[in-house]
Structure formats: structure tokens, C-alpha cells
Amino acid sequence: MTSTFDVAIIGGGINGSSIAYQLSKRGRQVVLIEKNQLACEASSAAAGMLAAQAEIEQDGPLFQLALKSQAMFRELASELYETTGIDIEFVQKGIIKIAETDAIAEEIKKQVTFQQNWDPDIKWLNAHELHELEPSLSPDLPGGMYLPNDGHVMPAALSKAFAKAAIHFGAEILENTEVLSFLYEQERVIGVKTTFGDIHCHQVVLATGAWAAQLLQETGIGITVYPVKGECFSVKPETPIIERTIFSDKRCYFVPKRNGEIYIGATQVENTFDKNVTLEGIAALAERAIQLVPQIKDARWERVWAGVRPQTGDGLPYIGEHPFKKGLFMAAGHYRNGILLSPVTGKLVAGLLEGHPDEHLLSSFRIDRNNKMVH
């Protein structure tokens, strides 16, 4: 292996792999460094919803970024399949954001009006229309917002496809290799010190999700990225009981996968890196699931798991260059939207490193916003 590259990317999750793919496709010499295995953290724990308009309820920089990224998936799925042979299982059968009370129904109706500015196909379904579309939903639900153009993917497959495509274009992957610190020449980052030696490069991208703040501390900037554990489980009915993704405003969702499994998530436990699944968390989630889709109680139990999402103080990811360490860039803090935002994050960071930043899109995601500087 060479020890000098154009770009070293720290973190082999979905965004690190997307950035590696975009840069290597442009002819850059890239090394992707992961302390464990690729996609072993949040990227493999996510359900893979591409719910730009179901999850994000207000216009703003995150919403616009999400819409841009969501629109990239159909072409990306074909592109990655042609390059790697990996099917990311892109499904576009729509999402229903259900209302559990009349009061929530009124709020969601307002969201329908707002969301129709970007997608005129979005509509409100009353109780009768809702149960015509998804008969297994609880008859007590007053209705929901139908987003027919939303969908989902298999996150682990997407992450592996990004990495395999990056390798196809010449990138090197180092797993089980931990980055210990940065290498500097005056105020410029020129590489990284790892458990297996130094790697020199012209640019470094930090894409370590919920762990990003730890390594960034040595550079004199304190960012607000903290872990939020999410517990999930899956079941497999004998015959399909829902066709579309079901999303509740109380943060319970159902994602029906091609193999017949239904992914159900997710709890939210802040400020812990502990990925143990608790009986309390899964029991509460199962109770909610049965309330919303009663037939699911008869489905065969498959598995449980947990992941750690990277949340930030203001809910926006960090995508940009370090304010005073030249050559150091960051892409982390995507919270619940890491899978959704991975295509656009890869393109934005690649453009940034090549000196062609999309200032309009990136201005709200700067690293030095609302953070403590000790430089």
C-alpha cells in the first residue's frame, strides 16, 4: 500500500464511503480508513427510509438538501449496480405519515399543504382512504399524509456499494485501522497517524458520525455532536400485511423490505454509545407497533439491533472545511438522515475538496457555526 494519497477519509460509514466514491470517480487518489469494519455503526442499523418530506416538516437548508439528495437515488441505484453488481434495493412505493389523533390530523393537513409546493402528488387521506390503501392499519386512525414518491433502500448494501465502487475507481480501503491524531505542517493538516503508521495526504475528511467531536478536539474547535441510540426489531409475516412505509409522528415506523421482513423502529436514548438492546425499549416499541398495525402481533419474530445516530446541537449536519486547519474537512452529524443525505454529501464534499464549493447549499452547515473556538 502507498502511504501518500490525495485524500484520506476517516470513517467507513455511508457518508465516508459516498465521499470516497465521488472523489475516486473524479480521479483522486483516495484512502478510506475505518477503525472497525465498513458500515458497522449507524449505516447498517438504519431502516433506510428516504423520508425527506415525512421527517422534515419545515422549509430550510436541511429540507432543501434532503430534497436534492432524494432526487438522486433512482439514477444512483442504476449507476452503482452497473459498477458493482450490488442492488441497493431502492423501493419507491411511497410513505404514509399517519395521524393518531384528530389534533395531529389537523397538523398533518397543514404539512400536506406545505409539502405540495414541492410535490403536487402528496395528498391527505381520510380514514376511509387510508384503510383502502393499507387495510392492516388500525381502524382508529383518522387519516394520514400520503407521499407516493418517497421510498427506502437497504443501508448496508448502499454503503458497501459506495465502497466497492470507490475501489473500482482506484480507492484503497483500510479496515481495523484507527486514526489516532492528525499530522500537521504549521497550520495545515498533511495526514493522519494511525495504529499502523502514518499516512500522508493533501486533504483529510473527518466522517466519523457520533464520534466526530472526539478527534476534532485536538484541532482547537469544540463541536456539538452527540450520540442518540436507536433500538429496532424486525418481523416477517407469512404474507405481506403492509406495502408502503408507515411513519408515525411519535417516531415509530414500519419499513417493508423486499425479502418480506418489516423493520420497526426506533427508540431514542440520548448521550450513550451503548448499543445493547433493552427489553424496556423493544417492549415499548412492540406495543406501539401492535397499536398501529394490529396484525403484526402474529408475525414471526426475526431479530433486534441498535445503532448510534450522530445528532448535533442545532439539528444540522457539519459539512465544510475547518476554519483554521487548512486541508481538514468534515462531514458528520447527519442524525436520522444519514442514508437520505449520503448521495448529496458525497457530491458536495467532492466539489469542496476540488475547489468548487456549492456555497449556497453549504453555508448553513459550516463547522464554525455556534461552536467553541480555542484557537
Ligand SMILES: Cc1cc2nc3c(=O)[nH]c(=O)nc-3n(C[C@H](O)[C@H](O)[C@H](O)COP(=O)(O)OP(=O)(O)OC[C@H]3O[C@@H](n4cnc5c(N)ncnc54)[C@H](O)[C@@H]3O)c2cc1C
The other form holds:
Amino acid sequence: MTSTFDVAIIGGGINGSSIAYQLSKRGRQVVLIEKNQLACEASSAAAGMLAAQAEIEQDGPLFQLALKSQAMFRELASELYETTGIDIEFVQKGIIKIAETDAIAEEIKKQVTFQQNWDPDIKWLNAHELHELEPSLSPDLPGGMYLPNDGHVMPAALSKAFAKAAIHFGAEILENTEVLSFLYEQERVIGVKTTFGDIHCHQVVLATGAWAAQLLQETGIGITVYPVKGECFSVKPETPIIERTIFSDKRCYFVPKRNGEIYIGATQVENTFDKNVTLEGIAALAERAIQLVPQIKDARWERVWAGVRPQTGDGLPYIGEHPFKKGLFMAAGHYRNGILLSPVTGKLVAGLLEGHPDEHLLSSFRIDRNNKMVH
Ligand SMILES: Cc1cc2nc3c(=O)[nH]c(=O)nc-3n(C[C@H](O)[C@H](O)[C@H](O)COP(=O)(O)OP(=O)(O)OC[C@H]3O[C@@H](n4cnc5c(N)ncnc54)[C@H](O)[C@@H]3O)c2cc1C
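Switch from the form predicted on its own, shown above, to the form predicted in complex with the named molecule and output its structure.
Expanding to the full complex; the earlier chain stays at the top.
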């Protein structure tokens, strides 16, 4: 192993791997350090929606970041396939954000007008049009917003493709290696202390998802990053029953994958790192799923899983440089949209480390935007 790296990235989830890819492609000597296995946490639990406009309902820095990242997927999918042979299963058949009541329909119609500013193809579907497009949806639904250009990917495949592409460009990957603390020379970070010894480098990126606050605490900064558990299940109907992603609200959506499986998510349980799947969570999700797509009750059961989303105090990710520890950077707290945001996160962090930050995009995601000094 190289003894001194240009950059050590802590956390082998989708964001750490995307950053490793972008930096190694630019010729930097990178080591990616993961305490368990690559993509073993949120990055393999996600449904993989790229739902910038279904998830985010108002303009602002997160919305703009999400749109920018969403637009990168088509090219990224072929770039990663050419470099690694991994197909991230990018599907762009659209999302329908359904209304369950007339009152919600009125709210969503206002959303259509707003969202058309960014994509004129977005439109409102009345009940008849909705059922023509997706006949398996409950006949009780009054309509929905159709986002024809939206899509989804396989999150674990994307995460592994980023890592494999990084290896292709010379990155080293250390799994089963936990970073315990930072190494300093005065106020500069010069490496990390791990369970297998010290690793020296010129720059460090903290990309540890829901675990990000712990290591940062020792640097004298207190930020709020906390876990929000999400439980999901999947089924496989004998023949496809929905073609597009169906998004009811943040607690119930259906994502039809290329292999015929439908991912159905997800519960929201705050402040727990426990990834056990509960009968209560899955039963409530299944009940709603059958109400919205009645035919789903006959589909073959496939599997259940859970993961931990990294939420922050103000709902925005932290992407930036440490305010007073030189050489230390962070990219964590992507909450419900870390798969969607991973391409742009990799590029932004690479630019930042190379000394040409995109100040305009990054300014709202600074580490010191609302933190407390802890000593
Ligand atoms: C049920 C569910 C559904 C979701 N659906 C979507 C979706 O449809 N679309 C979307 O865009 N997003 C979705 N998300 C959110 C998305 O999964 C996350 O935002 C994203 O995976 C976060 O990636 P990350 O790389 O920042 O963190 P993680 O994937 O959590 O990776 C962080 C890594 O850091 C490692 N680590 C922690 N501490 C250390 C240490 N000290 N040393 C070394 N390694 C360490 C961990 O082991 C972990 O592997 C969903 C999440 C869940 C749970």
C-alpha cells in the first residue's frame, strides 16, 4: 500500500465512492476507508429514485443541487458501464405523484404549475388519464402529477460502480477498517488513525453518512446529523403491474425495477441506528400498498430490509471544508436523496479539493453554517 496518499476518504457509501471516483479520475492518489463493506449501509437500502421534483416541493439550494445531479445520470450510466462493466440499471420511465384525496389533488395541481418552470413536460393527469397510464392503480384516486423524465437506478450497483471505477483509476480501498480519529500537525489534518494503524495524506474527506457527527465532534465543531431508519419490502408479480414509479408521499412509494421486482418503501423512524425490520412497520406499509395498487396483494413476496438515512438539523447536507482544521472536508447528511445527489457531490468535492470550488452551489451547504463550537 502507498504510504502517503493525496486524499483519504472515510466512508465507503455512495458519496465516499463517488468522491473517490472523481478524484482518482483526476489523477489524485486516493484511499477509501470503510469500517465494514462498501455500500453496506444506506447506500444499499435505498429505493434508488432520482425524485428531485417529487420529493422537493420548493425552489432553493437543495432543489437546484438535486436538479443538477439528476441531469448527470444518463451520461454517468454509460461512463460507468464503459469503465467497469457494471450496469446501474438507469430507468427513465417517469414518476407519478398521486393524490389520494381531492384536497391533496388541489395541492399537487399547484405543484404542477411550479414544476413546469423546470420541465415543461410535467403535467396533471385526471383520474381517467391516470388509469389509462397505470391501470392497476386504485380507481378511487382523483389524479396525479406526471413527471415523464424522472427515473431510478439500482443504488448498490451505482455505489459499487463508483468504487470499481475509482480502483480502475488507481484508488485503493480498505474495507473492515474503522477510522478512529484524525492525525494533526498543528491545525492541519495530516492523516487518520485506523484500527489497522495510521494512514498519512494531504487531505481527508469525511463521508460517513449518519455517523458523521461523531468524528467531527473531536475537531471542535458540533453539527446535527442523526439517523432516520427506513424499512422497505419488495414483491415480484408474475407479469408487470406498474410501469412507472408511483409516489404517494414520503411514506409510500413503488419503484418497479428492471428485473420485475417492485420496491415498496418506506417507514420513517427517527434517532435509531437499529436496522431490525418490524412487523408493525411492514404491515402498515403493505396495507397502504394494497389500498393504492390492489393487484399487488397477489404478487410474490421477495424480501424486507432497512437502512439508516443521514438527516441534518436543517435538512441540508454538509458539503464543504472545515472552517479551521486545514485539509479536512466533509460530504454527509444527504438524508432521503443521497443516491440522487451522489454524482454532483462527487464533482463538487473534487473541485473543492482541487482548489476551484463552485462557491455558488456550495455556499448553502457549508459546515459552519449553523454549528456550535464544542471547545
Ligand atoms: C429505506 C431508504 C430508502 C431510500 N431511498 C432513496 C431514494 O429512493 N433515492 C435517494 O436518492 N436516496 C434514498 N435514500 C437515501 C440514501 O440511501 C442516502 O442518503 C445515501 O445512501 C447516503 O449515502 P452516504 O454515502 O452519505 O452514507 P452511507 O451509505 O450510510 O455510507 C456511510 C459509510 O460510512 C461508513 N463509516 C461510518 N463511520 C466510519 C468510520 N469511522 N470509519 C470508516 N467508515 C465509517 C459506514 O459503515 C457506511 O458504509 C434512502 C435511504 C433509505 C434508508
